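One chain comes next, on its own, written as structure tokens: the form predicted alone.
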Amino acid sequence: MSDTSWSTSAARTGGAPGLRRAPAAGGELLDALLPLIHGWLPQQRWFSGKGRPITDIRVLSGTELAAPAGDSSGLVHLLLRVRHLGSGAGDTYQLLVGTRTTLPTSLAPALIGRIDGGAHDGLLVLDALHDPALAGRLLGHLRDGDRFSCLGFHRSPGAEIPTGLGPRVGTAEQSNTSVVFGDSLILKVFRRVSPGTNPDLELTLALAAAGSTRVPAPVGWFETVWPYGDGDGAGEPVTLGLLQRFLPGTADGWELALASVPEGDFTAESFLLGQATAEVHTALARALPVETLGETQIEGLADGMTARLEAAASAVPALQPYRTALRSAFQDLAELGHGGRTLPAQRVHGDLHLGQVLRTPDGWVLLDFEGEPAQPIEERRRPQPAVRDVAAMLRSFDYAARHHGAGPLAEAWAKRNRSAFLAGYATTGDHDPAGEHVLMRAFETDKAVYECLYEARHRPAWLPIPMSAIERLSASPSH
């Protein structure tokens, strides 16, 4: 396309200062791949620039993990800097690209395109995670702790990775891609990456080391070094994938909750989920540094919430009539700090909801400690009041209740389960969040504002769900 540029010069010649040359990934192949990727990328669930044309694709690194030989598949690991209208500096995406001379019918949905012309004429290009042979190669690299230039694979000490596990790509919609191996392991491959250790790896390792059974045990991971220039982030680790124990025979928290709406009794499970959440918070506070937020930091929290409200109200007209009332929630939070109150801050899940928890025969397990993917990684790694996770789960109960429509029975279901979750948390945690009216209102309001912006952009039909919370939270300062 005339308004799009792509470049592999950085991969071939070193590009910007500090940019690493892509070993064994030939520039001619990369030149042929990029036009195909340009058309395929916007169609992916995990691509953040939907609806905005791609203006530039640049290869930051390209590493050949498997060279094609005869009828065997080739495998190339790519980090791409992608710019689209409104993206500023752009986003960095991880792709694992497979190449084949022929493509089985079963892999047709994974096809990225066909190279026409040049030395690679006729070569078929696909999303390698959907190719069982190539996905199996990744698992083998994790098992053996292999290294390819700056791309390193690691196995957790004492962890075993069996051979002969058949891979399959998970079907759940998410911002990453997961591959399940047999009934033993699951590999999450992060699609949009940035410099710094991903919180999902960091917190999962910390919880496992602390002996927590509330997370699937980490088995391995792979990472690289940030290859972009010599400015911010240069030389930092970049988490690319996390391998964990797969938990068969479990039930998704969201599906379980939905099945009980509006008249079923889910309160016992909500109570246990509150306990499990408090256990995780306690373990994280013991395993990782904590902070105490004083007046200045609390005021900064409130200012950030206010700024997000103003930005969301500018984009979502339905929020406009509630701006003044909602701002009062954040002003009350700031007043806590002005009055001498301090708040403990620690590492938290950061994006907790019913879809991030599994019910196992032994209790609830929490997943996906990545945090909100749209936020910068340094913000996701920052200690925060644990009430943020609590408020987010309360919002999830509202979502479940109203998923199939509003009504008195659904509202009563949400109220019962919100109360049960808070009660369970209070029995195990070091405080009762139900008594923290100002904190709970501020954090729940902040979450509902975010939801309004998200739904308006991505799922307009769902906008009434968070708007119902906006009406409730603006009407009364009480939780």
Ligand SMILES: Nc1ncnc2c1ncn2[C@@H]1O[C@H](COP(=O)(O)OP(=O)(O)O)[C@@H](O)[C@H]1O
Second form
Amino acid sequence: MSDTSWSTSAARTGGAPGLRRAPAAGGELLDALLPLIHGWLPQQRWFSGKGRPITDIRVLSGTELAAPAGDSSGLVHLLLRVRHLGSGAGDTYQLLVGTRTTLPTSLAPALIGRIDGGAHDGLLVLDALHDPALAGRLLGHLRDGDRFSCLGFHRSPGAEIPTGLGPRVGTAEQSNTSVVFGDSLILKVFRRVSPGTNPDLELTLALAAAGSTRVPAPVGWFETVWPYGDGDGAGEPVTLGLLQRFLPGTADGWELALASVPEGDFTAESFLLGQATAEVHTALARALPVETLGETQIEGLADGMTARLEAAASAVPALQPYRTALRSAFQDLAELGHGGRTLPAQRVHGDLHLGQVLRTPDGWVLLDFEGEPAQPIEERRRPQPAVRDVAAMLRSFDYAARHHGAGPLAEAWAKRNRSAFLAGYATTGDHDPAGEHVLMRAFETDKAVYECLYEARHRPAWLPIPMSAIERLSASPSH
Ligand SMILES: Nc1ncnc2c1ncn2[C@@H]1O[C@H](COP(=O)(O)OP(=O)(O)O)[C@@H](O)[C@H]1O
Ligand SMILES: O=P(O)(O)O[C@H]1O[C@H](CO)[C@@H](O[C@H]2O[C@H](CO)[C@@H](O)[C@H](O)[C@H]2O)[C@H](O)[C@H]1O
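Next block: the form predicted in complex with the named molecule, after the form predicted alone:
So here's everything in the complex, that chain up top.
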């Protein structure tokens, strides 16, 4: 299949990447697209730089995905480096941009803008994932295992990708964009990307290969090569999208839990969720490398948590009064190591919460193994104590309980479900985290600190939820 690509420079041009081999038409199209994207990008839910003025948008790579004969619409894959006032290297975003000469009314919400002047005057530019025909073309590339320059599409061995599946974009508030095809498949297109295989792909493939049914089966993926010619990550793979089986008619744990707060009985589900989490941990520990953390590594873990606390406290003033008390949770963790304790570490989910689990008729399924989106991929791929996920899920019960306000009933709901989850985990896992007070307090504190920063940035009205945990955790010593 032919392709036109505008790759990035391998050479250093004043420290910044630039375009190499830009065919006149391609370069012109990119020049015309960028001003439109500049205005559109900050309005997207997945754009993480909201509120910070954009100083610079640079095309790291632009690849045209050739159209089938007779199709006049264009499809261009872009990796864009966006920099903000006062920030360093910036973030890299993935866009799939469609071009059309006319636009049916139904596609109006997908419109990014209209090119005004030049060789492409009047061309309509749209978010291709919201255009069913263009999204269908992407699925076709996955089916056929196509390659366009560095952009490679893959179908999992033995997996089938049927034709004729109608696409629709998922409505969930997301960090990425997912397209559901005919209630059979779901394609998650990662929006903010970085060098390295995304753990969502890596762990899903590993779990499926191990025969686990606790993740939707991976069906395909597409990737490229990190387009910087120099510096960190040069030449590393970059995961761009993951196609999985869609599980229709399921409800996520957040919706189900909320429906039972504060008086309903959700404990049987929480117990099963604890079991499912432990099963996934066991499978991950068997399938992927494990480590034993000794004194120095445990100290490093505790130092990392302290550093996160300090960074969060500078950004969220409400955390300031609790800094000393919270630091003690991390000091106690370091003391475990000094006292000769070692900790098993393994690959984990990394951002487990009730919104990341689906209840199917056969039980709970875990989604989105990406880890915390703000962490570098290298960090997210590091083996860690499995209790990180356990503590994160406990936080989620607290969130659900307090979603409609605090009170004794909400508190009792959280307590019941946290205990049931821990009990379920202990019956299936190889250890009982409930007895690990120091570990649990350190990881729960670390998560609540992360949540304060997350909420302050994304949903300030929710900040009181993690802040109430901060109050509780700072008042309760580990011993
Ligand atoms: N395989 C699937 N089957 C059914 N629904 C899914 C599936 N994968 C994701 N979803 C739905 O899409 C939502 C977002 O998916 P997720 O992987 O968490 O994306 P993001 O990383 O953008 O948050 C989930 O909460 C769930 O409701
Ligand atoms: O789902 P994402 O991978 O985008 O994760 C981020 O957003 C989550 C919110 O959507 C956030 O989770 C926090 O809020 C949840 C309720 O909305 C709650 O269940 C979680 O326990 C709480 O941490 C997550 O932290 C963030 O990384």
